[in-house]
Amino acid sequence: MKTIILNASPRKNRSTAEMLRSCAEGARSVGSEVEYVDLFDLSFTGCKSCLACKRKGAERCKCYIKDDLSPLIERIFEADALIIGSPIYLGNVTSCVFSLMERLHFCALSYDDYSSYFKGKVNFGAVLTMNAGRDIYEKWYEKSMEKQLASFRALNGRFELLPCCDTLQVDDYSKYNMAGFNEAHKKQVHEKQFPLDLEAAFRLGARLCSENAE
């Protein structure tokens, strides 16, 4: 089994990355090989509409743009599970997630009948970290996130979202103009809830791989 984990946060050692590392531990616990990638380390754009993937005789489910993302796309289609972690910025996942979705979805889309060339199965999970509380996520973000990430349903596998809410953005709020946040509250949530979120991330990683193992 192979699991690909993508960190779509520019911060490599904060909440999103910690959650993804716990997902990786969960995947490894059921015997999956794990590839972990920081997307912000790669050089890539969204789809350029070159239509190379639509040429007659072209290899399907392959992006022909020569950059760091194209070989990763090929590995995603060959994987058993894909887990992406992204913070929520202005109500959206980060821009690199949208670029990945464009490229991944478009190269597998048939312009003959709008079906998908991809006939395999890759389980998908998204870890979504945010400053907002769980109540805000459930009221405003949950359905929006399901809609934003719907393209990953074309991978034909399990589809799960895991929110991590009310995150601790910095260690010392006094150094920043961030008076809109209560530092004591943030640290309390981080101490009590974040360990539970990490446990949920571990279970997500294990579950997405176990699904393929059955």
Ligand SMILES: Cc1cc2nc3c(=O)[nH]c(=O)nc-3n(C[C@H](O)[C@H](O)[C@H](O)COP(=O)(O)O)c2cc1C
Second form
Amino acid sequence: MKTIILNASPRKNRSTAEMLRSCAEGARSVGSEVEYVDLFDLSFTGCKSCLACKRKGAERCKCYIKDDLSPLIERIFEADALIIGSPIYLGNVTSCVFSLMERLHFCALSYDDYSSYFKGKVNFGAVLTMNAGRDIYEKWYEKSMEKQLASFRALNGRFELLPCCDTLQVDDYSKYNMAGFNEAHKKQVHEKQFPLDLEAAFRLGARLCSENAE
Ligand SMILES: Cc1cc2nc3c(=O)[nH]c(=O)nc-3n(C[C@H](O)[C@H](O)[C@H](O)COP(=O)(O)O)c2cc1C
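Right, the form predicted alone is done; let's see the coordinates for the form predicted in complex with this ligand.
The complete assembly is shown below, putting the previous chain first.
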């Protein structure tokens, strides 16, 4: 079993990364090998519409752009599970997830009949961190996130979203112009709810990487 975990937060040690490290532990607990990548360390763009992947004779499910993302795309198609962690930025996953989606899915899309060239199976999970509370997530973000990430269903495996709400954006709110947040509430959520979120992340990692995951 091979699991690829992608951190789509620019911060390497905050909530998203912590959640992903728990996913990694969960995956390892069921015997999966884990590759963890900070997407912000890589140099890449979205699809450049070179159409090299649509040329006659082109290899299927291969992105021909010469940058850091193309080899990762190849490894994703060969993996058993893919877990992406992204903060919600302005109601969306971060821009590097959009770039990845364009590249990953376009090179697997047949322009002959709009089917997918990808016939394998990669279980998919997304860990979504946000300032919003659970009520706002369920009311405003959940359906939109399912829609934004729906192209990962073309990986033919399980599709799961795990929200992590009301995150602690900074350690000391008094140092910032952030009066819109209640620091005491944020710290309480961090103390009580965040450890439960980390446990849920561990279970997600284990579930997506279990041999019998459907
Ligand atoms: C540019 C930017 C935009 C953000 N937009 C939203 C948003 O629309 N909704 C929300 O709930 N949180 C928003 N946040 C907060 C982050 O989603 C939240 O702090 C998240 O936990 C950050 O992940 P990290 O701790 O791994 O960096 C935003 C943060 C930044 C920096």
